[in-house]
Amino acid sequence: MTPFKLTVMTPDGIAYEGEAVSIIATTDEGEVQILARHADYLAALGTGRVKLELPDGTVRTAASSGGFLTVQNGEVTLSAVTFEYKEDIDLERALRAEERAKKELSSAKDARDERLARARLNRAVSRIRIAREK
């Protein structure tokens, strides 16, 4: 497969910068795969899995939420609010976050509190699912 330039950025800095042959990301519209020579593209990232395939065959999986995925002039940029490689996910911490979010959701006082709790719950569940993937 033909490689392309990929940059994964987070508020904490660059999570990946180099070549890739594929990126699959969860957008607000569903999963999308980007390969070399993809048309220019812009999508809002949802909460879910990002899968990077590198030219040497290495596959890296991460949990991500929020941000944008862009393709411009053959270069791909994933700008994520949160991005955590599978091997860096603390499963116990994610399980605790899930429990906290469930409690927040059940005691939400208004629509705003409910939206925030649901977003926290979705992020925790996504991290748990990705951490448990084989």
Given for the second form:
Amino acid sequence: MTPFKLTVMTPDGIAYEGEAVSIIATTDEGEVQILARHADYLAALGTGRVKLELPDGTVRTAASSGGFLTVQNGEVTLSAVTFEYKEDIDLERALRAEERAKKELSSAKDARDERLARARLNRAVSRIRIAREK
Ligand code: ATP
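Give me the form predicted together with adenosine-5'-triphosphate now, not the form predicted alone.
Below is the entire complex, every chain and molecule, led by the chain shown above.
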């Protein structure tokens, strides 16, 4: 597979910079796979799995939420609001966040509270699912 340049940016810094042969990301409209020579593109990221495949065959899985995926002149950039590689996910923390978010959801006083609680719950559930994947 043909490599392309990939940069993964997070508010904490660069999570990946180098060549990749494929990236699968969860956008607002579902999972999207980008390969070399993809047309220019921009999509808003949802909450879910990111899978990077590197030229040496290494596959890295991560949980991400929010941000953008762009392709410009063949270079791919994923700018995520949150991004954790599978091995860096703190499962206990995510389980606690899930419980807290469920409580927040059941006691939400207005639509805004409910939207925030639902988004937090989605992030926690996504982290739990990805951390537990084989
Ligand atoms: P929590 O209530 O557990 O703090 P949260 O929903 O408030 O979760 P986020 O706003 O989604 O947290 O993320 C804040 C920061 O914490 C981000 O940098 C994110 O990567 C990191 N983070 C959140 N949860 C986890 C986790 N379970 N494991 C590793 N990093 C996490």
